[in-house]
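Only one chain is shown below, in structure tokens, and it's the form predicted alone.
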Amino acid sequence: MKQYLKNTWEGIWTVLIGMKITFKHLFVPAVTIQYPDVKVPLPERVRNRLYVNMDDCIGCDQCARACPVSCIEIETVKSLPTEDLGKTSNGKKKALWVTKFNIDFAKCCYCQLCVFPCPTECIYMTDIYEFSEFKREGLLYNFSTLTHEEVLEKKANFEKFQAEKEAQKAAEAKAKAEVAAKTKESENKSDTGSNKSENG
């Protein structure tokens, strides 16, 4: 009979002590925040989505080299003599037509390490941090501002300018040859004229 009042007093404390618990935070103001409708301000250096400014884009790669994931795709195209890409808003000439530039943000580890070695400072990260996605797919986000039709005529064209530039070179070559060759001829026959007049 003891053990079961004793047992019985244990239960009620133990629930008293949870109630006790309860009615302390019962009178207490709310704190939850009302997301999305309200949402908490980020601390200055947060790290969330990565965003490419392609007006400063140069091409040079090092973001995708010094990516630990490999998260970063990028592809380009020698631009020709005659055309002008234009400038960085740091004042650095552009010479590559950029026709591919995929980060995958399902592989992305947001280490932020793509930011630094950027010489024109395109790359960067924001404090955007909703972009979920039902498919895999919507996280590879394509920065480049070329359409396919552009990346295919940029691509041909530079195609077409360097086997220009080969048939020029070979010509030039073939040009070079031929003078060699007569040069030699008339050296020949210069040599055999003089040794006839020797011998006569």
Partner chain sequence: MYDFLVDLIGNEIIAAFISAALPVVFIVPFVIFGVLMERKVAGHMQDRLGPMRVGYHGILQTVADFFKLLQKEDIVADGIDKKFFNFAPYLVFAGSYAVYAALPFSSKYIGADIDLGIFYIIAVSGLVVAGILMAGWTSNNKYSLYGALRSAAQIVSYEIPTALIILSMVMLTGTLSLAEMSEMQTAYFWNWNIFGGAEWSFTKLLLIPFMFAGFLLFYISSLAEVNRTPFDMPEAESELVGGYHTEYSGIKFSMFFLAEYANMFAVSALVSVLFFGGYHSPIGYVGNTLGLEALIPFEQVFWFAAKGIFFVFVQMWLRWTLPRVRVDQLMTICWKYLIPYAFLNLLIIGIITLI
Given for the second form:
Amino acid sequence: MKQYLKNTWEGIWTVLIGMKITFKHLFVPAVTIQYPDVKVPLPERVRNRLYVNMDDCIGCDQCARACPVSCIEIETVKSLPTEDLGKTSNGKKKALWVTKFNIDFAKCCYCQLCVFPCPTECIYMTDIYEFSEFKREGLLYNFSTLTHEEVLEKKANFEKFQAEKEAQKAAEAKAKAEVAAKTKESENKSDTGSNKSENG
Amino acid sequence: MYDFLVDLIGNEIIAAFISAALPVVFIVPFVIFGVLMERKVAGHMQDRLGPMRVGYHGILQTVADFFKLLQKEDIVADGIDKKFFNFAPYLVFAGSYAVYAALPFSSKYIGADIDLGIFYIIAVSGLVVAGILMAGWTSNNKYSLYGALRSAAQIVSYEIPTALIILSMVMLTGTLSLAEMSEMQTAYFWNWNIFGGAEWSFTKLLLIPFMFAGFLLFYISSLAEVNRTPFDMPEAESELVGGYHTEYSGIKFSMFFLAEYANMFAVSALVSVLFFGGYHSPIGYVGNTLGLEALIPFEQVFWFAAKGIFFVFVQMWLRWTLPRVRVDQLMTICWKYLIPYAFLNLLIIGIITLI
Amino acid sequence: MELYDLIFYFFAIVTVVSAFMVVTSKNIVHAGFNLLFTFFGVAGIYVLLGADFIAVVQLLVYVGGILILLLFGIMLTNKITSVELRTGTAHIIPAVIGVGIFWGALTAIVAFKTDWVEVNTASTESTTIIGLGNLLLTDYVLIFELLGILLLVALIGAASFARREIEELKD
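Can you swap the form predicted alone for the form predicted in complex with its partner chain?
First the chain shown before, then all remaining chains and molecules of the complex.
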């Protein structure tokens, strides 16, 4: 009987204690952050969407090789000796046209491993984290500054240059061979010397 | 109200339909408000904000939800007993709607001023149980069936302490009519039944502790009757998906929702009528001081709604305070604690009434 | 048409149709649910007859108590849905004759033997509860108390059936 009354009393009393606590919480300011309107300040070294500053990119492909999930895809075309691509902000000379620089953020694991090898510090993490898309293709970001026509032009230029070079080389080789044949006839020189000159 | 409408329209049938439809004018806005209040109270008690997007501080959230529910597809799964499945939500709503017929909203408006008032209310809530059992069985879903069986067991058990407390109040006031019961507690708040009623004698002082006990017992068992936490096993989201309304969607689901909130207000109103003066103002009427007699019924509606909403708020408060009890604990609370105390209370109040 | 006629026909149709469904239904749960409407309709007719207390008791006891218990029993029984209920007519002619004679006899008794009292409908009291209460505690107090004892005995009996012995539990 004593236990019974004690149970009753405790039942009522503990409920009242609980109600007191919840009533106090009714007036505690809410901890909710109204997300799209108010955002939590991000920490300094936060890792979110990558950005590539194409002005500084030299197309060295080191970031693509560092990527553990192969989400970076780079294609480059050599520039002609006559073209001047300018310099990067830390003084490196650019020698390659970057015709393709795609990062697939559907694959990206935000590990930041691509950031460290970059010699010009042109690839880095930004604090943008709201970039969801309705289609997966929308997550494929193209950073290359060149248009499709320009890319074709650069490729054509390079091929032309290559072809010219080949032709020139062939012509030179031919000329050299002729010269060599002549000198072989006149003087008996060693084979190694002529090979060296051909290779050069 | 009915007589007034008959005079106004001149046709009995139309007047009857209008006067029968009047509680809807109260229930639907109350449900819209009540759901929002539930979510706001829940939010603030957990240091959150609750809905904030639709309208200023989310006040139109439930209106939006209501239209969403109306547009939703009415899913009837295979293997469901279609005829009764479609009927059950309306039966549940009819049961809780029928309770409003006997609730005195003010001295001028009461659906049916029958002398059996409170007895009738106990009786028609049986329809809700039948509807819930129907919904659970016809859903062809084991969780629904569990929910329905638990609900029925719970409501049937907790009807006993409720009825015993009501019986003691009936002994004290000598009437079953809720309107008369409210009229007895007129004027100021010290005339309320919880403070021993309007009669000034030494029994008034004697009654106060037993009235408080009666109020507690009644409130606890009424919580169980409307399936609110801590007695919400029938709906127990974490174990039974959604209980007896798992299979329902769209308009039928909203009927269950309407019924649940209508029930919550009905039992709160019952508490206020039995113990807290019903529609009477605790501090006197503005209409009396200004000399405007016509204002008083509106004030009474206000006080009735305010008291009802306060007890609905306490239900929500308890919901976010207490965890759900187990089924065996539920039965222990009812049969081993509430019923003996209710009997004791009945006995003592009976003796005091005889003095 | 008067309002009361409308309500009467509504309740009458509900009662008769659902009672018919109760006896013809092949599904025992359906029969149980239909019984609910029968009880409800009968309660409505009681109200129209001015017996509001009986109507409410009908709702309270039959709908809120007995029917729920019945449905509970059905739902807790194993394999209840697979039971084939025979509701077909086996011997239609003898059945019609038997029921017809019984019905005729009942109607004849009700129609000719009953001492009908004509009551002016306008003068019916709004409630029957005060009269009922007085009668129960004066003229019929013995029966009332005996019924109470009977119910108590039934309650104790049920409790002792339901309670398993402690020795049994130990096994």
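Positions refer to the first chain, counted from 1. Superpose the two forms; the largest set of C-alphas matching within 1.5 Å is the rigid core. Given the structure is predicted, the values throughout are model-derived calculations rather than measurements.
**Request:** State yes or no: after fitting on the rigid core, is the Cα displacement of residue 26 between the two forms at least 2 Å?
**Result:** Yes, because once the rigid core is superposed, the C-alpha of residue 26 moves 2 Å or more between the two forms.
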